[in-house]
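One chain is shown next in structure tokens, namely the form predicted alone.
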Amino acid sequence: MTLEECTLRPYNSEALNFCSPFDCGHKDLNDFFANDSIDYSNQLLGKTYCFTANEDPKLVVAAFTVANDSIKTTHLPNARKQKVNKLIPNVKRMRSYPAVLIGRLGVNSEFSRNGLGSEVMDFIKAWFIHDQNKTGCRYIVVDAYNEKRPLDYYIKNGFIYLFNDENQEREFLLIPDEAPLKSRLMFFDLIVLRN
């Protein structure tokens, strides 16, 4: 299965009673996309996408949410701020960048580790770049299962962690040292695919 062999759209209460009960094989992904992201859109905190087979309009393949972030490089360690600064124009000026934040993504288990997951966001990288795009997007961000798939999945997709370590990351978010860090957060510079 591609994308070519599929149609997006969005993933409403329609898709939702129409379509097959999705699943990507994580149980937390699973709950969202069957019981909160309606409400999540309703709450004009998120939109969620489907892709669903041509061949089987039920079959739900992939699903993602998207909303509106930044990454502000004020409370950024002085390395990583260099390196989210290092092409923008106007340094000075800019405390935050316009981001996309991608709250959940899932590939339906029966279609996973054939690379239909990078499909899916090549596709979000696209959609944030394309001319018609009405809001300016430098980054994609993420806040990534702090589990080796998911984290592997970003990485090959060109993703990097916006902390050096995990220990880092948990001062930025006051978690204490003896909590586990449930996920990490990762970004990508949309601006690599625009030169």
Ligand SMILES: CC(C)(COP(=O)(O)OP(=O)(O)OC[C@H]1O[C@@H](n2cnc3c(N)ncnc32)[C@H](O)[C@@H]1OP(=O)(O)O)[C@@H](O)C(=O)NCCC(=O)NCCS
Contents of the next structure:
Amino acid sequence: MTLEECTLRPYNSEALNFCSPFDCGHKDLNDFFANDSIDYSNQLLGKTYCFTANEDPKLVVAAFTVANDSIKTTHLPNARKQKVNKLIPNVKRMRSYPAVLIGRLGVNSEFSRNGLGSEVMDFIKAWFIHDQNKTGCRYIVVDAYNEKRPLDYYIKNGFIYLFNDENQEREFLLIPDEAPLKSRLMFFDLIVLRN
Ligand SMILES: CC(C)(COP(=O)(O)OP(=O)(O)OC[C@H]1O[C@@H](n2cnc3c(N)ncnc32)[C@H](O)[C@@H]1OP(=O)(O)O)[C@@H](O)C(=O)NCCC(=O)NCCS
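May I ask for the structure of the form predicted together with this ligand now, the form predicted alone having been displayed?
Every chain and every other molecule in the complex is listed next, the one we just looked at coming first.
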């Protein structure tokens, strides 16, 4: 299966009622797509889309949720601020850069490790650098589950950590030292695709 064999559609109540239950192998994400995504959309907090298989339109192959976000450099340590600013001309540096948040993303576990997740990511990247995108959007940000599979996936797709290491992330997010870090903030600079 490749994305070429799929159709993008809003994951709205019509799609939810029509399609078979979606399973990406992650309970929280499955619950979100099945039970919460429509409320998020109604509240204008995140829009969820899915790719369905052309040969079986009830089959959801992948789903993702996107929302507006930003990277605020005032909330970053100096070295990380430089990393974010690196490709931005001096005169255009700002305290806060426009970004899109991938709030949720999952690939049907039937098709995992087949390159579909990376195809979905390429699709999202292309969407937000497209001339018809209505707003400026410099970065893609994610708060990825602090687990090997998603972290490897985002790294493979060109994302880097917003903070140097877990301790720095805890310190800046005011998370106590002993608390487990459930997720890691990562970003991708879309400018590399415009050059
Ligand atoms: C993470 C996820 C989206 C990856 O989708 P996918 O279609 O399997 O991704 P790809 O086939 O494009 O794999 C790209 C890279 O991701 C990493 N990856 C994917 N599955 C992995 C696994 N089971 N273990 C370790 N790394 C994995 C690898 O680096 C892989 O590259 P490689 O195969 O060349 O080594 C999918 O596994 C998923 O939906 N997981 C559950 C939900 C989730 O964790 N979402 C992201 C958190 S917000």
